[in-house]
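The data below hold one chain only, encoded as structure tokens and taken in the form predicted on its own.
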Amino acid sequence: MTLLNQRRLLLAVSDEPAASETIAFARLLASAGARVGIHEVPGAARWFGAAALEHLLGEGLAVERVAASWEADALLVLGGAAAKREWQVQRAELPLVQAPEAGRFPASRWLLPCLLRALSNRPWESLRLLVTAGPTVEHFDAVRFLSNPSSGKMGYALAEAAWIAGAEVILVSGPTVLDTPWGIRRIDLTSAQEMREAVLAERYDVVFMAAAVSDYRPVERRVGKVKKGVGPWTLEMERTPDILAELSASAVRPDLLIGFAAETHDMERYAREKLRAKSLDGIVANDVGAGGAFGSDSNCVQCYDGAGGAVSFGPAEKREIAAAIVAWAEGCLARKR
């Protein structure tokens, strides 16, 4: 089941430079399970062309033309302020959502999101909420680093997941190749003590500590690049920050405080371990043996909190696993207050 399966989208084309984009879109929501209905401002056809809508409609997708009332869970507008104006007064009703500037924007990194927000009841609409995310680096010399194959993928679907809850969330991320997903305040760093800064530096409501910190760095970095020798480099290690632990003990500790735990063996246990010497209101464990979940696009996870419960996600995509993630944690914030 995808995550916009039988909503039904009222596509309203209002002007020409956003017409361009209306086949791209309506592809793009129907193959993502939604009913797809296209309203046109008469003569709007022309100015995409009436044979590529026609391609489209031929296509087996549900899509079709209907009129400016036709039955909608929300309602999209391509077009500029005054048309999202109109429409707000003639279907006021409707969740909206107005696209940005034509062309400013790929529909792939805002449409789904922004949709999901407009559907979504927004229980965390006065929350604010971090997610770190990604790997950390720690570097011997200047180019060469300890780190692990974390993407990030899973934090940044959980950043999404809140954002459309209707959170404002900032996403503390490690290196990685991914976007910002729409509607959230990036914050960049390498190591574990720049993601400590970030994490300790204002409280939130709630934290989802879903990076892969790196739990050891060299005592010493060296200038430089160091040159290959005749014998071997032995280097000195010694503990990152244990943030995970330092928020949970601190003055900024959110209400709602979640760990993950990526482990390759006796998964449950390490993972209730933590749990309870950390002190977290929950922990989201999986298993990244043999391959795992480090950089792959699905997941499958296990949720314990802190009063006994368990429940499993997965496996699924990521996306759909955040979702499911952020609705366990609303029920965890909910038992707390």
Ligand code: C5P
Second form
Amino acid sequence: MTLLNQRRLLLAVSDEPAASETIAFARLLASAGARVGIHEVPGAARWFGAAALEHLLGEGLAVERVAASWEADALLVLGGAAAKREWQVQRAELPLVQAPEAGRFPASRWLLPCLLRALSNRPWESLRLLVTAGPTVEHFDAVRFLSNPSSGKMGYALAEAAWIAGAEVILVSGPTVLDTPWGIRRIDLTSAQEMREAVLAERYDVVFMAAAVSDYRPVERRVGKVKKGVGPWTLEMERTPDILAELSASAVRPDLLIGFAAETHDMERYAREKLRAKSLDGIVANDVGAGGAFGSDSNCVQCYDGAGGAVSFGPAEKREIAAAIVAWAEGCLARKR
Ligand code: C5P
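What would you give as the form predicted in complex with cytidine-5'-monophosphate (C5P), now that the form predicted on its own is on the page?
Up next: the whole complex, starting with the chain shown before.
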């Protein structure tokens, strides 16, 4: 399973803006499974180096030199506004991938999501969607805290997949080192309490609660850094709010509410119990035992819906798992509406 799975992409190298990136774009797309056709206006090779293209063509990737009429699924014009307008007329039947201002952002951030969105039939076009991701961090003094090893990768991948499906996406994130996915508004916060406030502030059509919310927090947060003493230090802990359960019972409950469950054993039983106890529309369970999902680039999940259905996805890259979860959630939402 690759994201672009043989989709045919025409790279039209038309004038200088962005054309120097031709080789990098083609390589990135071909490695994501696309078939890439490069069409250059005469002399374009001076913008990216003719030898570099010859080298790329010899690498055995699915990249070839093609005519302007090459049969394609989408079009990416490497050139300025005038070139884009011309191609829009010439190949009006193709979805056009809009490259952001040349050179401002690395292609690794926008190219794949923008292309996948252009190729998508955007089933979630008019939906507002919230995704929570990452860990929460519960401080007991200025520099010490309680947290967990969630990297946020699964939630970020879901936010991106939902944007590709056409939704307007807000990502509520605990501390992570990840770049914000393309096209998405991100709200950064730290504690479960702050996450609760962000999640309950507005109503959304769909909510994915993928964050690994800390279940406990220290009762007291001391000012400054507490100096170490000789003896032990006992902390008193209290439960954090269960954001998902509260959202489920609230006036801002979304049309589709999906929770996550990270378990080390008896995954199905616990996941189904949570689905019922928190009155969810679906739950995505992953096995975090034995070095499982936390921090990894790949994952394997089981999805359970409120009607008793179950499906599993993976093992695969989190980006691919996210696309599968979004497609599954689309089905859940369609059945509810
Ligand atoms: O009960 P458990 O913590 O395993 O449930 C996991 C689900 O509940 C996840 O979707 C998580 O984001 C959410 N959760 C929450 N607030 C908490 C704990 C978990 O929203 N305090």
